[in-house]
Every structure is written in C-alpha cells, then in structure tokens.
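Heads up, the chain below is alone and in the form predicted alone; it's given as structure tokens.
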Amino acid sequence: MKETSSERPNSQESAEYFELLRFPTVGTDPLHLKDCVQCAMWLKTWLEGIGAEARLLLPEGGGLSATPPVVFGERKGDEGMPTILFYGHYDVQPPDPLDEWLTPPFEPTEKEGRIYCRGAQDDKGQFFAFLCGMRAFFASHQGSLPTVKFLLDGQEESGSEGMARIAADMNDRLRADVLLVCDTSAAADLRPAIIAGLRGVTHFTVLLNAAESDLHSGRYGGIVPNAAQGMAELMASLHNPDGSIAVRGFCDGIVPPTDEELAAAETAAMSDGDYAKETGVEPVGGEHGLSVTMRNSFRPTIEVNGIHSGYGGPGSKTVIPCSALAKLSMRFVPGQNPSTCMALVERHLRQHTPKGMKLRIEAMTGEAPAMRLPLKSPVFRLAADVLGEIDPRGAVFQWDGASIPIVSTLARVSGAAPLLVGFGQGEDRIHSPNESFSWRQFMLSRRWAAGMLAALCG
C-alpha cells in the first residue's frame, strides 16, 4: 500500500532515521567495530538532545577495540512517577548475500512508502520510531513525567553477551517498573500484538575435517572420506523422518502451553495459505501433525543456518572436500535448559561423526532461555487499552518464535514487568536481502510510544 503524507514522520525524524541506517553496524564482524562505535556515539548525542544523561558502557575486560559498546542513558522524571526501562539494539545482521540486494544495503532507499536498508526494521526502525514518539511526548506533555532509562545494545544479533555482563554489574541502577521493548511483530495486516512469550536461542559452528587438503576426485574418489557428504549426513541426523528432533533428551521436560494460551495464540495465527504467500513455500517444515502455531510458538527447533564446503564457483572442480563448516541455531521453549540442550546436541554430533573425520564445535553464543509471561499481567491490560485506541480491532496475544536473548535477564535484574510490542511484518524481510520498513509501521511505533507513556503517567 502506498503511504499518504499523513503517515510519514516529520523531516527531522526521517533525516535522523536515514542517518542512523547508514552506519553499517554488523556487530558480529570485527571489521565493523569502528562503525558500531561511531553509531553508539551518535545515539549518545541523540539521547542527550532529549535531556538524558548518556554514556557508552563496556563489560569489564572489554574495550572499544574488542566489543561494540552499550549506550546507556537516563532521563530523570518527577518524584512519584513510574520508572521505565527501554531496550533496543543498533547492531544488524550481515547484509550477505550482497548480489540479491536491489538497492545498496546501507544506503536507505524509499520506494512507495517503504524504506529499504539493512536495519530498516530490525531494530533501528522500530526502536528509533519509539524514541521519536518518546521525544514528542516529552515535548508536549503538560503534567509530571516518568523517569526513562535507555539501553541500546550493540550485540543483540549475536547473543548480547556484553550487555548481560553489564546488566549483572548495574543492579539497582536498572531498577524500573516496566521494561519496554519494540523489536517484535504485529499480527496480520498490522493488527497490534502483545508478545506473551519468546523462545530462547543458542548459535554455534560445527567444523568437520577429513584429509589434509582437497583431493582429486578421480584419483581418490571411493577411497578417502568426503567432508561435504559427511556434513550432510551429520546435519540430517539431527531430525527424524517426521521432522521431530532426533537428539535424545533434547525435548525432555518441555512445558506445554495452557489451553488458554493455545487458544489465544491460534486466534492471531496466520493461515497456511498466508504463510505460503509470504514465503513462497508451503509451511511444511518442523514436526508433522502439529499446527503452524504450535510449531512456531511452543516447540523447539534445531536449524541449519548455512553449510559451506568444497567448490562453489563457476563451472566444475572435481575435488573431494577436506573440510566442511555448518552454522546452526537452536530455539528453546519453557522447560528446556540451554546448556543442557547444547551438551546433548554435542554428544549426538560426536556419536554420529562419520568415520575418518574429526569434529570441532566452536563460536557458541547465546545460551538464552525461553520466556513466557502470564496473560493476566496488569501491564498487559494497560497496553491493550492503549493499542485499542490506536487500532479499533484491538490487540491480540502472540508467542513469538523468535528470541531477544537479553530480555529475561533485564527483567530479572531490573525487577520490571516486560512489555514487548512491535510492528514488524513478514514482508519486511528481516535477516534477508532487501529488508524494509514502511512509514505506516514507523508511525504506528511512534504512536504506541507516546500512548504508552501517557498511560503510564496516569
């Protein structure tokens, strides 16, 4: 849908948004560490511009030469008013594969009311729109104001390890009444959604080695083990023919949803046809016999994110690959312990390593547990009222299949009630080439921020 002028931010906000997007803040890539630091300094200045005291934080033992900083800010409010902790992240996914982008990945490009750029939605677009809504509220509100604390993460896409260490050391400095996060999705057609649960996550790399170098497939074919074939067999061993996880003990102790939770989740669910239209493929992955909602919201996964081995250039090269690499991620649900699950997966992989090959597991990050919140949370009722004013259809509840690893830690350390509301959609293509965010979504995030602050001020 082409956006109208009334659904656009003002010129200052759009210019700032574009400036923020131009920082190539790939937090997992050391080559982009300088870009992350520059972006963090830009955000620090922006927060100071709305009256917050702000500074860059690094975990003990870290430095600007090693770790993207956390931006922490605090805007003091009036006595007796609530304290809000706001979390967002400025790091983004790598733009690869570059040849699939239709526009430069770090040059925001507007087309029919949508902005195309890496980070346009996840999470620069969402958190910055929220910040713009806060700024507008501070400027126009006539009564008492809340205290707002800001945490802007530079490593969310890789597990928020630095943020977790910083949060553990800050304790009372993060105390708050409500934890607000704008990094999730709305329901279909942008109907507002309150997130009542997130899956946990761990990422890791599997390396498989056979011969000392790639070998001629004619001279050595049928004699030496093939690392590419071995990796394919190893990855296939993780699942049973019915799509269920084959790792023994991995699904033990899972806490299923209540009837109320499942009914609420199914109310907001997309149809199989909608998923097919959105992705271009039928939603037939995962465990057979379970609904899409159950598979995505309440069951764990082990996903192969990428496999690399041998030759992939033009023409042919008749070699037997000596090594193979696979990137994997796991999503957890309540009742699962990430460390225990990782140990079970490692045992499974070692038991199924093909003969003649050596296995190594490295680059493990995340280890974040799942989070499920009570539907009767008072802050949910307040949010539902605000969202009902924004959209007469009212809000629905969703249990997001994605993960924001640091949220459960921040909720525990701050003592705040978590409230996750975002306005993402499948067409935004986050984590993929040609990521985008519409002005309509930007303005909904902005309105949500101003409305929720007004409600919290009573």
The other form holds:
2 protein chains.
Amino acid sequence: MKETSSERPNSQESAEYFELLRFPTVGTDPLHLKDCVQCAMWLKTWLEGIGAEARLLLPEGGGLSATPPVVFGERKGDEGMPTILFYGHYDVQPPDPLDEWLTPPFEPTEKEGRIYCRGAQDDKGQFFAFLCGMRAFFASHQGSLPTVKFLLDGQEESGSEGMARIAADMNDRLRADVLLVCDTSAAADLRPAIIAGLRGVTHFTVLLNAAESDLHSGRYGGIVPNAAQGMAELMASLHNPDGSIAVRGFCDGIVPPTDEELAAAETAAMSDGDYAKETGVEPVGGEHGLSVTMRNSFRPTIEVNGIHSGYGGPGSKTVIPCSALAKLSMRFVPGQNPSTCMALVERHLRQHTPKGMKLRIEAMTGEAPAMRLPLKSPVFRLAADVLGEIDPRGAVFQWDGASIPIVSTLARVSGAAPLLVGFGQGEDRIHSPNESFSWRQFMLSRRWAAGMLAALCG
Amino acid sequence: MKETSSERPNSQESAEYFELLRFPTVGTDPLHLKDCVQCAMWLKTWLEGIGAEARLLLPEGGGLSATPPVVFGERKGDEGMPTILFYGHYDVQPPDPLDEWLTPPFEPTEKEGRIYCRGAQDDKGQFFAFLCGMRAFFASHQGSLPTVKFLLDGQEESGSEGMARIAADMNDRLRADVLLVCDTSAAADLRPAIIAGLRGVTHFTVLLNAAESDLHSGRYGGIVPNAAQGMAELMASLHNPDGSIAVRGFCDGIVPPTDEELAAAETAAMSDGDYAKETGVEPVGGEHGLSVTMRNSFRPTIEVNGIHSGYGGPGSKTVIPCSALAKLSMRFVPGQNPSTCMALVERHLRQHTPKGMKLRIEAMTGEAPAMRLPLKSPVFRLAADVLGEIDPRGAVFQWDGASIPIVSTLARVSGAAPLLVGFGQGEDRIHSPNESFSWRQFMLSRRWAAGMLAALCG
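Switching forms now, from the form predicted alone to the form predicted together with another copy of the chain, please provide the structure.
Time for the whole complex; same chain goes first.
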C-alpha cells in the first residue's frame, strides 16, 4: 500500500538502519556465521555510542563456533529508577526462494515509503526503530533515567538455544522490572496492539528411507515401496478430514481462552475477507468450524514447512524415489507441554511409517511453551495509556499465533513483566520474499520507545 | 557382482561404445538438445559405415527445434529376403541425484568387467552391442542378406512423441516382417527372456497453489491453507490402505493373464528375497495379497516420481508453503485406455483438491497403451531356438513391468511381429545413479543379434 505519511527517520537513523540490513544474518545457516558475528560487532559499537557497556556473549561449552553471538549491553541509570530489559533479534529467516525477490534480498531498497529487504521488519526494523527512540529519549529527557539492559539475539528464528543458555548463566545480572520486546504485530490498519499471549513452537525434520537408490518405476513399480508416496501418506496422517490434528493426546489439557480474552481477541481480529486480500487465498486452513482468531490464537497447529523427494526437474523421470525429507513446525497453546507433544508426534509417525521404510527424526529445536499474560497487569495499563496518546483509537489486546521462544525464559530469569508491543502488518511479508517495513511503522516504533521510557520514569 | 567371463568386445567396438556413452543425451532436457543432435550425427555416420543409407529425421511441424532427431537408416538386402526393422534409443534418463554417482555420470568407467555410465545399459549399451553383432554378421555371412531398417529414437525416456509422428508420416517406408528391439531385461542369472508383454505409460506433473507467497507459520498457522500438506493429502488419496489404486474406474476392464501366461511368468520370476537383496528394501510396494510378478507384470501402478514444496535446506524455516509440485507416472496393462485413465485421475485429483487451493496438471506425455503378444507366434519359436543355442537353459517368457511406448506404434505401422529380447539385469541400476552394463551382457546381446539375423536368413 502506498504510504502517504511524510514522516521519516533522520538521515543518521536511516543510514544506520540500511547498514544493519545489509548484513545477511541467516542465523540458522552455518555459512552465514561470519556475517552474524560482524553484525553483532556493529551492534556492540552502536550500543556503546549511546553510553552502554556492551559485549558479545557466547554460551558456555558445546558448539560455540557454530553459534551466532548474543549482544549484551547495559546503560546504567539513576538510583531508585526502574530497570528495563530490552530484547530483540538481529538474525533473519533464509531469503529463499531467491527467484521471487524483486530486489536483492540483502540490499535495502526504498519504494513509496517502504523498505524492501530480508529483516526490514523482522526483527531488525522493529528493534532498531525502538533503539532509535531510546537514543532520542536519552538525549532529550530531563531528570532521572532508568537502567536499560539490552539483549540482541542471533538465533531467534531457529530457537534461541544459545540465548537460553546464556540467560540461565547470567541469571541475576538480567534482573529487571519490565521486559520490553518489539517483535510483534499491530492490529488491522496499524492500530496499536499489546500482546497478551504467544504460541510455543518446536521444529523438526522427518527423513524416510526405502530402497538403496532411486529405481525404475516400470521395472520395480508395484514391487518396491515409494518413499515420496510414503512421506505423502505420513504427512497426510497428521490431520483429520475436518482439519483437526490427528495425533492422539496432542490437544489434551489445552487451556481455552476466558470469555473476556476471546471477546478482546475477536474485537481486534481481521475479517476473513481482509485475510483473503492479504494472502491471496481464502483463510480455510486449520480446524473447520472455528473462527480465524480462535484457530490462530488459541489452537495449536502442525505445519509442513517443506517436503522434498525424488525428481522435480524439467520433463519427466520415471523413478521410484528411495528417500524423502519433510520439515515441520508445531505451534503450542497453554496447557501443552512441547516435549510431551513431540513424543506423541514421534510415536504417531512411527506407527504410521509405511511398510518397508525407515523413519528418522532429526534437527529438533525449540521446545518453547506458549505464554498467556494477565490482562489486568499495571504495566499493561501504563502501555495502554502511552499507546492511546500515539493513536486516538487506543490499543487492543492480541494473542499472537507466532512465537518468541526466548520470551518466557527471559521473563522467568529476569523476574520482569513482559511487554510485547510491535508494529508489524501482514503486508510486511515477514519470512517471505520481498519482506518490507514502512517509514510510518518505523516512526511508530520509535515514538512508542520514547513514550514508554518516559512513562516508566514518570 | 564380479564378472568372471573373460569375453569382451574387440578394441574398435569398445572404443566406439565409450564414444557413444560420452554424449550426455538427456532427451527430456532442452539444455541437452545439442548433445542429442551430435550423438545422432555420430550414429548416422556409424550406420553409413556398415553400408546403410542414413539420415536424421524431425517430425513435421511444431516444436522441431526442441526435439532430438530420430536416426533412420536402411541397409538394402537381397530380393526375397525378409525385412527387419530394428528399434533402439540413444536418449538417456537425467543423471541426478548427481552426488550419488561414484564416477562421472557421462564418463564410462570400467571396473571388474562392468562399465559405469548413464546409458551404459539403457539403451545405448544394449542397442549398440546389437548393432555390433549385426555388423559382424554382415561381414561374415555367406549368401543372401536381409534388408534392415534402423530407427534410433532420441526421446524414448520421455514418450517418443517425435518418433510417433515420424512413424505415422513414414508409414509404408517402415514395412517389415520382424520388429527387433533390444531394450529389455533377461531373467534371473542372465537367463534369456523373450518379452511377451509390456505395460503402457503416461507421465504428468501436478501443481498446487494456495497463498501468493510462502507465509509465516505462526502468524498464519491455522488460517492459511498449506500447499505442502495439501499435496501430501492429494498424493495419499491416490491409493487405498491396502495399496490398491483408489481412483474410481481406473482398473475397470483390465484383461487378466491367462493361466498359461501367469504360470510362464511365475517360472521366470525372482524371489522376494532376491528383490530385497537387489534393492535393499522388502518388496512390499503395490497391492497387498498379490505376488510380485502379478503386481509388476499384470497390474497397473500410479507412482509419485517426485514431490517438491517449501523449505528443504539446513536448519528450519517456519513457513506455510504457497505452492507444491509433484511428478507422476502411471503404468497400464491390457484393457486400460491411457487417455481414459488420465481423465479419471484428473477428475479424482480435482475432486480431492483441498479447499482454497488451485490445481494444475501439466507436461502430460506418453499415453502409450500396454502390449501383450501371443506366445505361439512363429517368430517367438525361432527366437527360442536361437536363444537355446546361446544358453542351454533356454529362454523364458516375461511380461515386463516397464514400457517402450513406441513399440506398439511401430508394430502397427510396420506390420511387423515385435520381438523384444534384451539382457538387462537389476544390478545394472538403470534410471539410477551408477548405472552399469557388463561386457558379459554386451557379448550376449552381440551374439543374439548375429544369431537371430542368421536364423531369419536360414
């Protein structure tokens, strides 16, 4: 959509933002580890520039060399002022499918008030706009200042395992009153939203093996089992015809939303028509007979993120594929234990593995449970006031279908009240080709940061 | 298996064979059209070298530039002698997956009496050994000679469409008494086999589209339909839990084998144990409760040759794939009409297309019906005598689960009796990485050619 607002960051802010975007920080891909380290160094220097002590942290023990560092910074404030823990992540999703990008995925390109680049929004754009707001606040604020601790993760898109271990080690050093996270979406038409819940997530890879090699579909057709067909049957077995999850026990113990939560969620919800416009397809995924809000905010999912088996090139190749790979992710809601659910899914997959085939489950990451926050908390009331000044429509509550696995860990370790407010929109296409972020969103995030810090000092 | 026989072709024959193998003639891939044309020129020159008039043929009209030529040659014989039409194909299957090759796929490499190369057997090795046998026969035979017409196809692996159109145009020019084809397998332990039946084949590609782009599996999970999951469900819907084909009407009208045919087929059959040794997997594909011979020789199949959708790289990518592709092939038996079956499958796929998704069916090729030949034909009796001299065990009859789509067309146009005898073995791994052919097989094919030509002159 064409951006009419003429508001935009100053030249220093936009130049720094573009520098930050140019680092191809695909945290999940070892080939990009160097880019992640360089980006982390850049952020360390930036934080020092606003008066913070900063350094790069790597988890104790195993696999350091393969782990993007966490950038930790602390800007000491005045006695008796609150302590704020700010979390963001500089890693991004892989850019592929590359051929669907209209501009280079790691070269920020401005068009009609929007910046196109992998990470333009998720999360470099959102957290950097927030940092710019903080810097402005520190520069202009009269009177006592809060202490701010910064944690910039390099593995959020792949489970934040390093961050989790570091948080456990740092323990008290992360103590804070409020945990601020700027990595979520606003409601329709950029109406501000306070996140009252997040789904949990676990990812894993399924491998199926049959014959020793691909075999001729004529000579062996009807004889040798087909791994592509087997994987199709295995993936199809995960859901019932009504779209519900078919894994026995997976949904046991789910805590449904209260009437107040459901009502609040539905008021902030997009219409089915808006979803169709935004995505190009009718919103008919998930369980039949439930609203989109219910399905996305308060029900779990098992998604196939990819399937690859056999021939996919030009023309035809009459083989019986000998192996197949599938990548999956699960989203959890309160009442579900991720490791229990993973065990149930593994049992289901083993029970449904077609005759003659070998199943392997690999690369399991995440195991993050869902989070649901009390609507009546004081920090929510404070945030609602600040957001009410930014937007006369006032803030709504949302229960995000996405996950920020590390948030519940950080909340526990820091003892802080989580406050997740972000300004994402569906049109930003995060995780997709041509991801973008508008100056209008950037400025909202910037204003939100300054306003909330002021409110916490008031 | 280690080859003990010291027999091998003479140096000229093996040198020519290696030259022929080095052309990467992937007929289905436009990028290899030039290689196909160069290989065809080489074959034309070779045929002229044995006294044939030869030229390259392209079908009239459409898509010439994209079609590998057919090599046609004719070597005039004496009055009153029979006319033989010989068919082989110089195109090969794509070599991928490339990383599974132990030697370069288009550089013939000899190890323990076996030659490793794409096309070493299918069909370059088989037809070229036969051509060498013919050349030897012409050089040594006293007395009248038959007329031999040569047709070397460049598109057999992808449906022989050009060949079919050329055959229709040439019509009477292809008239012959016997149609000789050397592109099939011998029975276990290289016992000679006469092919009494072939399955038909059709290939096609299925494309499924949902959203406009891949979308975040958290923000849209439970809302947007998943094309990878949809394709899995679509492919799974093609078969019943007992392995039988679930497409309504697909198996109607199938002509079962006679008791004599079934008995003959079972005598030549490999054991389940041998199949397990050969392929590395239990032979549990296809319909439950039928023997491997019944499933492979006398029942149809629908095989998924490949499925590709979404992310398959390192780590994880939490997307809902917006599109999915599947490549399929169907094998037919007598009584099935390929275009009727294709229409039934298309109807089935449309009926089972998940809500919200768009289905496209593309790249349909083949439409070749099955073939079954009468066991009592005189040419079969003649062949049985020749093969009895080559191997004291004598020949068996086989009904090949594979397809040579063009054979029934050529039989009809030429009026000739088809005679398919080849010396392939499972260990040759045709269509797979590390395809190979042994000098022992090469020499059997060579001797068979010379012997059968002599018998036809006798």
